[in-house]
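Next up is one chain by itself, shown in structure tokens, the form predicted on its own.
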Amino acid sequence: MDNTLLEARKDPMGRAIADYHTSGKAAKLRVLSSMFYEDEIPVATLFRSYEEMPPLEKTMLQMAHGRVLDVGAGSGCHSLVLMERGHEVVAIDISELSVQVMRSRGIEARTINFFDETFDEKFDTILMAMNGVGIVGKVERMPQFMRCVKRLLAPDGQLLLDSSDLRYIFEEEDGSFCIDLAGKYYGEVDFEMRYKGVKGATFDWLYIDFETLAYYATAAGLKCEKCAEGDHYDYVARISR
């Protein structure tokens, strides 16, 4: 985690919604992983409008509150409905692509890594929709990532993320799960993306259960509470001081 942002040349998701915005049509976006079976974003769903919403997403937008930070906001989706309910947002991505559609759209967006310790505004509400705490990357990395939270968070702000528990991937028949403790965090995932002839590098990417977020959270100095839980193993959590 550093101030890493992404070039167009290695940016396939960026460059699949910059075409999608100007000709309302984009090629295949695939996602590739270690873990999983090669899969398919279709990037109309980047686009979607409060109502193609899933209920966790809907839970967090009708959650926030005040100056509202967008993190990893991809084509500003949540920012429009949310600057549509009057709130002001701030949008950052690495991706620039993406940013400049966002621009273009009328969010303000920026190019932003979220990690850049540069970065010290406040806000009321931080949003990390679509599993958007996945940029931590890996476990070990939570401590870091609760500090970037404390120095953004305003004195009654709050952090709303959504996630997800994988341990359902290691569910036995009789219920039971078959998770090796001994070696790295279940919830640590490789991916990458490419799309046309655009490939991006791989990336870690970070599912958290519940409670494992509560505890670095609290180690934090912080309080985290769980808001609503969806039908497999995800949930919507929200972070405060």
Contents of the next structure:
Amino acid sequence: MDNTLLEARKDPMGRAIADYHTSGKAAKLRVLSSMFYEDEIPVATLFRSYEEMPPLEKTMLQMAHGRVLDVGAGSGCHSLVLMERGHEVVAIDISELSVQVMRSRGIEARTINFFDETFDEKFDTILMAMNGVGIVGKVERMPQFMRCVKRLLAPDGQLLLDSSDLRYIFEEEDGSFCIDLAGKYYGEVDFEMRYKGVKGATFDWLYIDFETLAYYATAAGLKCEKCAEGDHYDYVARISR
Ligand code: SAH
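How about the form predicted in complex with S-adenosyl-L-homocysteine (SAH), since we already have the form predicted on its own?
The complete assembly is shown below, putting the previous chain first.
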């Protein structure tokens, strides 16, 4: 059970999205992690148009059919493309600020945590773009995640997601991979965001390789196929009944 939401005073990304929506500009959205150097998310990219999206995201949007659930929708950039194409779309996000922005952009947006088991509707396509599966946080939560997917999928429904195999971070000069198999799964990352005076809590974010994803999907009685590959260990997967 997990139905926690993100209140505005602890929501750096939501603030950045709200600022950009109202003024067309935003300050620096900083991303910190114990595993990486400090980075920054250009807030304009959260408002990307179809033309500006990376190829794998375009692939996912082309594969969408029927009634769509956009999970962790942010500014709603994917929802807007799908609405223009005639899809009925419901966008969910734990960020109250982002949901407000999406509503003012004409999207049916709701403040819902994907893991909230009382959220019980059926969708033909569940979209998790920009490594949306990251919300799973840790591999040990994959069975719970698959239960939620099964609850929300219509009989002929599909989940579309993009993720990356982070093994390249552990690649040695000779091309071998130095991964501590006794340690935590190598795609489990911790992040923290900051925007202006707003400091978010540290959160777990999961990048999952295709084989591990397929293992958990199959264990839950679902099918999992790789639909496209990017040029840097990234891929699109489709999960269905
Ligand atoms: N999909 C958007 C935004 C990605 S950022 C894009 O591609 O631009 C990830 C989003 O997921 C954030 O807006 C965050 O608030 C939301 N989120 C995080 N955990 C969530 C959860 N458990 N349920 C729903 N949304 C969640």
